[in-house]
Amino acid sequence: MSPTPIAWQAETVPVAGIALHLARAGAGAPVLVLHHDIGRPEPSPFDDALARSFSVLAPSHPGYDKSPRPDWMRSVRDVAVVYQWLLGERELTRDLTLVGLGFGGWIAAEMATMAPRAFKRLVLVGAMGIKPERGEIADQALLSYIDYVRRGFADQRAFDRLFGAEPTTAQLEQWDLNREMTFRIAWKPYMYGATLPHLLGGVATPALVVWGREDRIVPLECGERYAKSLPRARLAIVEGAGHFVDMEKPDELAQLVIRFVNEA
């Protein structure tokens, strides 16, 4: 029998002159999910497998699918103060998990950084920030919108299952909206900051760093570099997936997440 399908309950939040969106479901201990930088699949397995246990916040970064984008913002930075503004005013915070998905993770990072024990939970999936030592984070201006997404698949049947053989024209139209915004903000250093590994040393949150065993998008160096900057963090390593683990193997991720939001 198929899971009961999740209702998702979608508002617009005024945050930083921001029209912001947000999608709402389920009940429960409150957990915010920051997506990838090509924006969040709908529906999305992950989010919906989480909701069966928590009250799941997803909102749509700024510039990002159905948030407006802000032409002020200039750094990643930018977006993890929109939403500290955003959890102060719903009064979300030390019972708050956060769950980053890539560049959502990066975000993640530096909202740890400003508020290093405001929060039960930091979960962080092959995440962005930290500039690898040996390899590289693949170059989204030297890959076609497609190709870049497939490569986050370790599966190539998985992105077809989400996105079809060939995705439609709307599909690929939101990609490379989302990819402009990542320009604006992640480009120079690029999807790295300069300060963030300086600052990792402060997170006083456990936090459980989570990566594809094939991620071709962000290097696994980088997944054993938050763990060890992190004072209270372990890795787990998940098999048979690449860099978009929630798409990937949104089932295994999520019992990752419940059981380690769970621990006493």
Contents of the next structure:
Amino acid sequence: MSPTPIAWQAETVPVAGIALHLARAGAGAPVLVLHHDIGRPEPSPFDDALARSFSVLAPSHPGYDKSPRPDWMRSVRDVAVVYQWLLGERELTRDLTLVGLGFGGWIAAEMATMAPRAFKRLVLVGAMGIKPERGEIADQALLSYIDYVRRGFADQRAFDRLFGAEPTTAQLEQWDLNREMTFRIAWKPYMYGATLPHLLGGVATPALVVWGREDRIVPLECGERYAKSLPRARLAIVEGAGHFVDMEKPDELAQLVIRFVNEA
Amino acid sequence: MHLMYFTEQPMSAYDAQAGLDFGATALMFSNRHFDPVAGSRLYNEYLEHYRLAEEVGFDGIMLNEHHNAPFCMQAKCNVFASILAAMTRRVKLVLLGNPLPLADNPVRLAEELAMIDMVSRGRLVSGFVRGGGQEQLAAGVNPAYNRERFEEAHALIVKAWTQTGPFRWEGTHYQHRVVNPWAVPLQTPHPRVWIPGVLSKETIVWAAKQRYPYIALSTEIEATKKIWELYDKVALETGYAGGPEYRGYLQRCHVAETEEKAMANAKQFMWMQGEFTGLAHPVWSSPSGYFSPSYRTAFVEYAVGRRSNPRGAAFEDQITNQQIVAGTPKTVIPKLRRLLEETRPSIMGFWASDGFVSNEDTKTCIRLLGQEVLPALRDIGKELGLWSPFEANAPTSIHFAEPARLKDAARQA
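Could you please show the structure of the form predicted together with the partner chain, as a counterpart to the form predicted alone just displayed?
Starting with the chain above, the whole complex follows.
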């Protein structure tokens, strides 16, 4: 039996000169979900699952999917500030849980360092942002659009279900646009901030760091370093999942988040 | 006409099977297959070819550079230009060109080019390029800002050449506390700038707006005509009339003593186009943000193997459409006449051989071009009124109406 579909409302919010696209659904405590570098899949079963328990805000990052590209933007921190601005306008900071998926996890971590006590909970899933000491973060510049996304799945059938065995050209073009924006703000150093590990120590927000056991995009050691650097963090590993845990194990990840947010 | 000799400087002495097995001979194809013994021999053969080209009457030597790929072992055109500045006496040194976006310090390029201009006694033509897609990755430079960096680096270099320092540069991609190079070009207002290109409309429009000659790199005749249509339209909008002095063309052209030999050697032009080795990689050659947004659909489909290279065509087709011309002097001259009549360039580069063409055959080709083909082309050029920028005294650029010339004291000396 499939659950009832979630009705998402779309709106455009002007922030920093950007007509930011924001999808909203559900009721209850607010949760901001920050999507991957490849963009937000539609439909998104993970976002749907959260929207059954929370009031979910799912923006498109500036320059990704439905949000236009700000030519001036140069760093992941710029994105983090744009979201702080958005939350400030909406008076949403209190009681808000930040959920960052992959690249979105890096944005969430930057936001947490900027406002170390502002959020209720922080969830980082396969987050970029920290330089691995042993392995490497997979370089999408060397991989085709399809190969890169496939690399983020432990089970290729999950990719096929979501995008089709041969994704459409429209999908490829969207991945290309999103990749271009990623290059614009995270080209060098690629997918990490050298100063971020030094700043995580001040984050008082309780944090859950989630990693797919078979993440072949961001090594698990980065999850271990996040869990060590954030003072109130613990690491949860999802078996049988790759980098895109939310796409591969949407319900399992949603349950982890729901339990964590509702913990006393 | 201005007639130039060109070679890609192929590094053909590697294990071709290793390249085929790897599936690409670009960027990530390991340089353990690079043999410096062969490299040393080839560099010196290429120098010999350049010397011969001057001897047999070419007006210019065209140089370029590429990185991390055997199809071109010239990793820095300023190095060869420096050698040739001292080794040659008459030919123009036409760099097509320095890949500006790859430079993190354009002022250093301005200095190097000024040094080449002085050592060569004012024979530099300084072309600029964006660099290939894979070169952005080889240099670690952000492909998404390629065009912005190109334009800003160009503006900075021209300023360093034409305005006395010290001055400060606070740009979007380049910031320099002090620009004050103690090396400035011998030519005034500055060396001529020519802009080569293949596909991007943006580059044609930019060159036309700057009033810089555009050099079409081996495009087929109909496509070349479209380039000139666009160039001439932008020129008119900018306030001048386009014409032969703004048009250059790089022709793959192999000449031998017999048709059979010429055709067999011309097949080697397919070497770097990936027909039997020299394989480009569809992802690395087109990083996101590098290519023109109007080609996005074509490039994303190419990247995943749904479409053939938007830049490539088969050998037989390239012979038919004259992207490759091969034969004896007698048979190639009418073909080149057709190109001159139909597209009216005044600048012609001759890409004489590629791949595994032997040293001897390359030298024969250069000799036959110089002794038999070039004189015929000069006559055709006169007949058709194809005056080069030098012959036409064309302005240096939209900003400098005077033609580039030696500084007065140098002319008197």
